[in-house]
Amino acid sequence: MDIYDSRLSGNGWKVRLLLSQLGLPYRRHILNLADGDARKREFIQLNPLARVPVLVADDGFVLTESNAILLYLAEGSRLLPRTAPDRQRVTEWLFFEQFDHLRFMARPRYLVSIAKVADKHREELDYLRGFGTKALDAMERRLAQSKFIAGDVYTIADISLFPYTSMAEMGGYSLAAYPAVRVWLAEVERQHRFIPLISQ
């Protein structure tokens, strides 16, 4: 299969982390977003929204949206529960990651540590961090009760939430007040075939 992502994409990292932990081979295509690679005609044909990641299966099936890709790849594996209640708990956290977590972690990281324009966006950063702090609070409460985010077993819910949580301090957050989150981050990094953001 083929994976299209960028070097610094947390969403792309999710997909590659899952592929590594499932031991699935793939071809990686690294797009330079700053140079407009995602707006080129051949990529727009894969994803009209011009964003990564994109998965192209061997049979030509194209799938966008990182959490949809996680669900597709994890089907039938130990990382996606088969019983309805456990499976829906994982799905619940996947929705949480997209609606309550992702933007409020990823955008500050970009402004502070990648574009380095924090001074010009202080009001936006305060707004985003207000919601991001609520997301971290919710994760802390959950992880104070269970080893992993959807229960006592490692799943794609953990893979989904790990990248941008692990990079939260790049966006000006402090994880000092979140001991359970910090323990969880370390536990995810200890999982079999864990790979860092920059792995190849």
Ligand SMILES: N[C@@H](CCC(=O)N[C@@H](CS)C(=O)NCC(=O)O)C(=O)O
Given for the second form:
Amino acid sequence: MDIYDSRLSGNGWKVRLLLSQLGLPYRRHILNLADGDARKREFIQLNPLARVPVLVADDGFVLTESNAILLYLAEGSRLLPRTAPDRQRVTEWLFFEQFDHLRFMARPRYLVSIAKVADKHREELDYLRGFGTKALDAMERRLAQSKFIAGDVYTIADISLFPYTSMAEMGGYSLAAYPAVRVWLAEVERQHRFIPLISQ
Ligand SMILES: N[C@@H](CCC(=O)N[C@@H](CS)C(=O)NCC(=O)O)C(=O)O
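Could you please show the structure of the form predicted together with the named molecule, as a counterpart to the form predicted alone just displayed?
Zooming out: every chain and molecule, the one shown earlier first.
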């Protein structure tokens, strides 16, 4: 299969982390988002929203949205429970990641540490961090009760939430007040075939 992502994409990292842990081979295509690669016509045909990651399966099936890709790839594996209520608990946190977490972690990281334009975006950063702090609070409460985000076993919900939580401090968050989140981050890094963001 083919995976389109960018060098620093946390969303792409989710997909590559899962592929590594499932031991599945793939071809990686690294887009340079700053150069506008995602807006080129060939790529827009794969994803009209001009965003990575995109998966193209061997039979030509195209899938966008990191969590949809995680669900597709993990089907039938130990990383996605087959039955209720465990499966629903995983999907609950995947939706949380998209609505309550991703943007509030990813955008501050971009503004502060990648584009380095924090000074010009003070108001936006305050706004984003208000929501991001609520997301971290919710994760802390959950992880104080269970080893992994969806329960006692490691699943794609952990893979989905790991990248941008682990990079939260790049966006100006402090994880000092989140001990259970820090223990969980270390636990995810100990999982078999874990890969860092930049792994090749
Ligand atoms: N909801 C999408 C978000 C994907 C997304 O925001 N991707 C970013 C990179 S992490 C992107 O491609 N941005 C396009 C750009 O910056 O031009 C997902 O989970 O896959």
